[in-house]
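In structure tokens, the next block holds one chain alone, the form predicted on its own.
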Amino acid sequence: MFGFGQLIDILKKSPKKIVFTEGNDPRILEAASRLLASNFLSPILVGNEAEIQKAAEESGFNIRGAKIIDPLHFEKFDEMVTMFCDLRKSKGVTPEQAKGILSQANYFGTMLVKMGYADALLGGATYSTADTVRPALQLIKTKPGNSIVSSCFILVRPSATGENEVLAMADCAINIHPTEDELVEIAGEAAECAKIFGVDPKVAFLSYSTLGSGKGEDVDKMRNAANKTREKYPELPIEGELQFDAAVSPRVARTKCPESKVAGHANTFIFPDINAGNIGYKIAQRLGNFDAYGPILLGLNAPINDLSRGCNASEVYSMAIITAALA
């Protein structure tokens, strides 16, 4: 089961470059100094070089060897402006407007990924989720076949066997009221994300009903989404709709849905809406003593992830590894 050593091993075989949009934030600098001591991930810090060096010195972090890029002095800035105008031509963006937008670190950092200067991006230490996701949607865009960006949380807890227990939960951060078809996309992306963390996904579409025990539009939505997902991903073990106890407890599953191969053993949970998802993962985190990693953004053409503004340096370091591993 999952340990960060596995992701680091992946990155050692193919080292990546990751952009941090808030280059002078002490939490970013501490995480960058840890990454620079390794050989599997190269940080790119966006911001004024003198300010970043001063902030690192004042905080006591060694960032020698880090690449620092100031939007105002980037040698390929004109090329970036031209590409940005092309990407946003449907909005009629002028070069002058593009220069103003690209002076913002979130847009500038996203364009570094778009232009191939970096493999991934991590932002949000001071930006809102919307300010991280919006440039990604406008410039990186969704993968072919995907219509939305969604999110997944990976929850990790040591078990009595000595191996980590790992669960995936989606979508807990982005889509407020996903439709049936959006839930299909969310489930497919969450299952792929779970695999990166060593999970053999068994997908449960959660509800207040188990296989018809309850009635209502919300029940129908989850049942229909489960059926559509089963059709699209016939190789995935999928069940739904399921109540949470039937999804995770073999004893309850034997009573409520004895024929199901997923019920009682689910590890990848699809929530009906953001209310249930956000509350659900936080209950697991706070009362179940799981470490929660995320939100991990899914469905984009390149790995771009959002930090909580309340994050610490250890969380930045962990999310940098996760984000780069997705590349």
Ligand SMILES: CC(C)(COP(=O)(O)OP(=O)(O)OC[C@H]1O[C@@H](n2cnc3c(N)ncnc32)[C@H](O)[C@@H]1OP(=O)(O)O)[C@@H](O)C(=O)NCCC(=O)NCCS
The other form holds:
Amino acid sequence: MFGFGQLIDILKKSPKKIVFTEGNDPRILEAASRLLASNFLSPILVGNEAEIQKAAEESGFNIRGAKIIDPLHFEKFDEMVTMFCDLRKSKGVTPEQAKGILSQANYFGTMLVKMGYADALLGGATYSTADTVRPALQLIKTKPGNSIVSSCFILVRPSATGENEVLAMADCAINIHPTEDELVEIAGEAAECAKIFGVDPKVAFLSYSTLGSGKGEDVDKMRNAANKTREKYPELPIEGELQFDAAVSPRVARTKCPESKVAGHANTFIFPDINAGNIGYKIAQRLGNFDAYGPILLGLNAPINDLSRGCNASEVYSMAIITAALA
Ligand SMILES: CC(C)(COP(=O)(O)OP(=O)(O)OC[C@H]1O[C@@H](n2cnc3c(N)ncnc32)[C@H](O)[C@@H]1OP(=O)(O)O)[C@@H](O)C(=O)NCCC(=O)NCCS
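Here we have the form predicted on its own; I need the corresponding form predicted in complex with the ligand.
Now the full complex is given, and it begins with the chain already shown.
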């Protein structure tokens, strides 16, 4: 079962460098000071050095030893501009435009990963999800074999037996209206992500209908996606379409779909769209007492993740470890 100790062990064997795009945010500084006190993950703070040092002093966090990189004084800036123009040549970006774009920490930080100065990136303490994710989509791109970047949340709740209860939910943050084929990719990626967190994935494609009890295009989409996913990943336990109660309650599953091996025991949930997914994970978090980690971006060529703007320092610290351990 999932514990942060396992992820820290991974990093201790292979320490990594992680970029924080909002280098002078007090929550980032607190998380960075905690990371600096350990020896498994080195923070790189993007921003003006004097401003970052002043913010750290004012908020009382020791960031001695942190690497601080200011886009305006980065010695490889010209090289970065050239590389950026090359990566965006299909869009006709000029060096002048590139300089302006790369003076923004979200693009600059993403290029640090692209150029190999860092292994991972965590942003979004002040940037919106779209502004954190867009540079990654444009510059880091999807990994070979994938057609989209998607995301999942890992939800963790201590159970009565003392073992953490761990669930995966996707896609709650990136793809607004995924197609059937995109849902297949989302499910495959989410199941792989669930495994990293100690979950033996049992995948439910969620709907307002259970195996034909309701009718409509959205029902067909989830049923077809479940069938296609089963064809693509024959070893993966999959059911769909399922209502949420049939997916998680053995009692309801016995009534609504007694033949299903997944219904009643699902732990990896695929939502029909971002509305349902985003609302769904937040209900688990706010009313179900689950801790929510994510969105963890799936299908990207390098580990880059987004924070909620409402995050606290402890969440920044946890997400930094998750992000870097995936590197
Ligand atoms: C992810 C998101 C920001 C992309 O939107 P966008 O930047 O307007 O998208 P665009 O269509 O302009 O695409 C920008 C680039 O990203 C690529 N892209 C967009 N979505 C992608 C995806 N899901 N996977 C891979 N690449 C993607 C495009 O191909 C394009 O690449 P290019 O510039 O090299 O041609 C958008 O889907 C979004 O806002 N999602 C919801 C985010 C959110 O608010 N979540 C809730 C809070 S957690």
